[in-house]
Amino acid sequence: MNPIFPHFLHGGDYNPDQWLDRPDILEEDVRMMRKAHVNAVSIGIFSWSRLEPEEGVFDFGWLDEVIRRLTDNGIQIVLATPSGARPAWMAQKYPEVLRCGPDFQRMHYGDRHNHCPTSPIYREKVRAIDSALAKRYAKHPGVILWHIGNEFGGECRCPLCTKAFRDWLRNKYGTLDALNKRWWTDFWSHRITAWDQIEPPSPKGDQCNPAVKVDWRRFVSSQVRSFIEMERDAVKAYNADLPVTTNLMNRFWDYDYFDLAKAIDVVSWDSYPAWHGEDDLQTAAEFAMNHDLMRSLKRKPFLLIESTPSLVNWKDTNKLKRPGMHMLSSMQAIAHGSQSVMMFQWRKGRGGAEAFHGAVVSHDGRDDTRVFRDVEAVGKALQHMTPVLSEDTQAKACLLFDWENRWAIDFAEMGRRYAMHYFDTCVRYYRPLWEKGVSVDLRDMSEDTDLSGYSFVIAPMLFMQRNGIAEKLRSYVEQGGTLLVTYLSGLVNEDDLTFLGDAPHGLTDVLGLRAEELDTLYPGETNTLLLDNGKRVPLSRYCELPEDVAAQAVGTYGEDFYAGRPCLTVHAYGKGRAWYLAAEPADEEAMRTVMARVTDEIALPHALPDALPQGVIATARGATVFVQNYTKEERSVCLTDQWRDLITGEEKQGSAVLPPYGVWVLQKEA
């Protein structure tokens, strides 16, 4: 990420502006950071009211001193722009900078992340503070990265955003006739005859047309990308070589992250798993996929910019990390391509919404706590892992994950209405590969998406097709790839209009069948997939009915009026093979069984040649293998080859015990 500082970053969000009246605490912070092997901190994220206490009056004196103290002690700076929360004087003088909600009413000052991304005044004020910061610090030798804003999210329906939406639509469609045709507005007499008749979809207006709602999501995403680009350009004007990031989030729906990633140099994200619930392995699978998603956004290593060393305070149940879990979850991020373990937060504040959020240093100010020791251990481990920094994940499996497809599925009035669970479905297909130590990339349907280097591509619920994805998949199989397509695929185009003709659109000859009807099962209702190897797999939620099946039936339905019809098929096309799964496996074991049947003939590289016990996962990053125990019990692991654990320096070969929530970081002995 930064050749000037070629080390894993270890540290977190630091808020010295909350402690300016306690210089003793600020001095003590530096001492404890050094003890915890902290080498980088993010500062200034919500400091606007301190940096610009009144309009046009900047105060950088306190920040100068904080940066001097940190860098004198070898601690690098991730410097933030403060656009995530504006000061009160701005909202009072310029109320247009505040958002309008779904009811079109202006929000009052307070909270955070409630600015209007379209407001010229807000952009002007952000550009001014960003430029002032960059002019002063962009060439400081201790500043290694810009952190733009914070957790961009939400939307605004103010008059400015409404006009910008209309302008965006005019630019996209050109004419109202084209818009009406592609929005299918003759339904319910929704034909538009003037551009100023268009409003953002909302509970108070139009929320019935999925095409309108998908376009609104596209517009909102583009406005936020434009805002990030404005901030990026403001700071880069003073040092074009200093990289820029912003922190992304888990299960995020509002914006297309593949598109937003084009506006930044480095992807970073905030990872807050709910460990120690019903199924830690399921939690680990979801967050492994999230790490791989962040790595895939720019096809480069990423940063874990926020995590908790202990617990959070905003979940319904806020549970402590058990011993070992901070190391394990930190190493999971590194295994999937992170160049850092950063935390929120360094020191707990005395008040505000996050006074009880986990931190390295609690209100007692001590450095002899369990949490501090956990953080110190991770910092020490990272110092031994510099050789891993330059290693990349080499994946031969790919999962298609597309934000616009997600929006289209979420807005579709069909199946389990508004509860189709696209994200969760993608995790379910990802998990069996991850459990087997198979590395996975995630790709969307962007124009530049290239599938040619993969041995296996999964396309779950490919409801919307855009940018010629059907032709790409056809070519991929024709050239020798193995493809898995599922139910609910190839139904609508990029305008969210249904294709006329057989489904999945453009792929029926590749798959050797067409899909005719989708049966939605009631909660608790099941069917059965009878595989050709004698295994019975329970099915739930969706059962699609294939017709004109030329493909080989590998499994058939066991119940209902469609008993005996193909459910899992494979079809030779060109040099490759195309699989089709017409139903949803009912549970994780059912999914493992189906995925094993599909992949048993594909030569996918695995992180380890050795069989691992349940709950133990191996992940490869280059030549380094991370062996992770996501159970609360010891696991005996047998290693054929001779390895060395980078964390402890111990040799590993033969049978060895991996402790509860334990992790090994293994490199082969020369």
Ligand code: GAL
Given for the second form:
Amino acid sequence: MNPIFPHFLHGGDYNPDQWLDRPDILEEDVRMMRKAHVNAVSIGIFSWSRLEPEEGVFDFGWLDEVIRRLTDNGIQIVLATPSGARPAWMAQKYPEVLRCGPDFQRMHYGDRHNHCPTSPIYREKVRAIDSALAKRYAKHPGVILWHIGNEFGGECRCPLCTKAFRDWLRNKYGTLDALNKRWWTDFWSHRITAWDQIEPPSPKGDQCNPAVKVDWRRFVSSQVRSFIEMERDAVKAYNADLPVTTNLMNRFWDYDYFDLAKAIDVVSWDSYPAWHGEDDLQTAAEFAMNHDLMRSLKRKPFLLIESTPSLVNWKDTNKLKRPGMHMLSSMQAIAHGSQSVMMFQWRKGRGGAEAFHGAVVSHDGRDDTRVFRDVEAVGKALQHMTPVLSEDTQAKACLLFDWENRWAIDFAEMGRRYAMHYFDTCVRYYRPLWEKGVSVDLRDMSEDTDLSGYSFVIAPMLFMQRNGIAEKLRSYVEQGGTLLVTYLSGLVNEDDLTFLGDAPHGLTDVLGLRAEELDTLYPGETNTLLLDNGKRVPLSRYCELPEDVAAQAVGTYGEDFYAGRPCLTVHAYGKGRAWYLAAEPADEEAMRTVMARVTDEIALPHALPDALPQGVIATARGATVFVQNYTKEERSVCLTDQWRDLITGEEKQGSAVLPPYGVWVLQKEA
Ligand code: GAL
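Show the form predicted in complex with ligand GAL, please, the one above being the form predicted on its own.
Shown next: the complete complex, the earlier chain at its head.
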């Protein structure tokens, strides 16, 4: 694995443009950054009105000076394009740069992240400022990465976007006949007879057709991808070798990140877990999966480009990170493949919406605070960890996670309607593997997904089967893989039209059964799975009823009119085995029990050979093992092998105490 940079990046978002009248503070920033072992900062993210105060009039003087001061002090630059927020003059002169909302009404000027992705004028203005920035800085030796815009999100329903949607559909379907057929428009008399009858789905208009809604998502996603590509090409024109990223977000629903990632060189993302809530282990599991997803988007190391050193200010309750948590959460990112620990924000501003958001430097301007010391400690630790940079996660387990399936499930008028929770369901299948120290990749149903290297593939709720996936799963099992398919699978095709014939489509002979009826339980209702090893597992939400079962029943339903019918099955197919879980385990313990039964017979590599106490997780990145304590108590860990902790240099063998929220970064003694 080739590292993106020769060392871990440590730093974060820096907004010197808010302090141009305080040169003393700008000088002090650099001194403090050096003290905190900061080696990279992201600048210019929201600087457009300083860079182009009037249309066509650019002012780079202040930025020249900021870049000089930082790079003279060994701090490298992640340089942003400012497209995430625009100057007021632009919105006033060219209202089309502003978005139209779900009611098709134009927004007024304000906030950020709310431009129209189609507007030719906005694209032209962005291209011009990006080109000017690139012309000036793309070959600067201290500039190491482009940061395109900021957290792209949302959608626009203006006339330009509406027209672009129609063009996109025309390109996809060719004829209205084809569109009508594939959109099933004879339902409720929705037959379209002219392209300009089509509007973006919205609460004011069409809401009833899931196929239209999925197509709209695909269109919006591709429109934003093309916007990012436009920016990428503008800056690359001046130095094709300078890599490009854009900061992604967790749980993000709006766009298909597997597709969007193709527009950039490096995946980076903003991670803001709500630590110290009801269940830190659940939070840690979710964010472990988020990190794995980011690594999986390009199957390359990624950057943690934003995180908070202490707290955020935009959640309902903004809680401090407890002592240890900043190191632990930073190391969690590295454990899953990050090449950086970057934070939002270096220094708190005095006004605006984020004046009370956590920062390395607070309003007191001190470098002797708890937060500052925590940041300093992470910076120092990273300096000892350079050997980890070229280490790569070797996952033998894979979870199929697919954006188009996610949209289709969320729009599906069935089951727990509009509350199917695909993302959370995926986390629930991921967690037992993560708890056992098993590394997991996430892959989608794209053509380029190759499953052949995995020993275990889980496909939770494969509701929409994209073209080719059934064949791929079949040959995966045939060649010796172990597959787990669940309830709610193989029901609709890529057009969101139901398959005709037995479900799960194309997999019934692989699974050795067909799924006939789906029972959805009321909230609070349960059934039971009776396993062949005597365990009883509570079930909730979905119970599917398999028929014609040729597979071996490993567990049966305990209650209701389907008591005694198979609920967990396994079927030998080719050289492999295909499992089918007809119902949803009700809680984490239930999920652990089922996943243990399914994975017991697969040789999946674990990060450590040792059994770990509750709340302690081991994650391997190549030969490095991160042992993480997500509890607020000390944990005694027993290590068979002899290890050395890269952060402290201490040797670890036998019984050792991991402090509350403690972490060890272990490598074997040579
Ligand atoms: C991110 C955003 C930053 C800042 C931060 C606060 O989502 O990219 O600009 O707003 O949140 O947590």
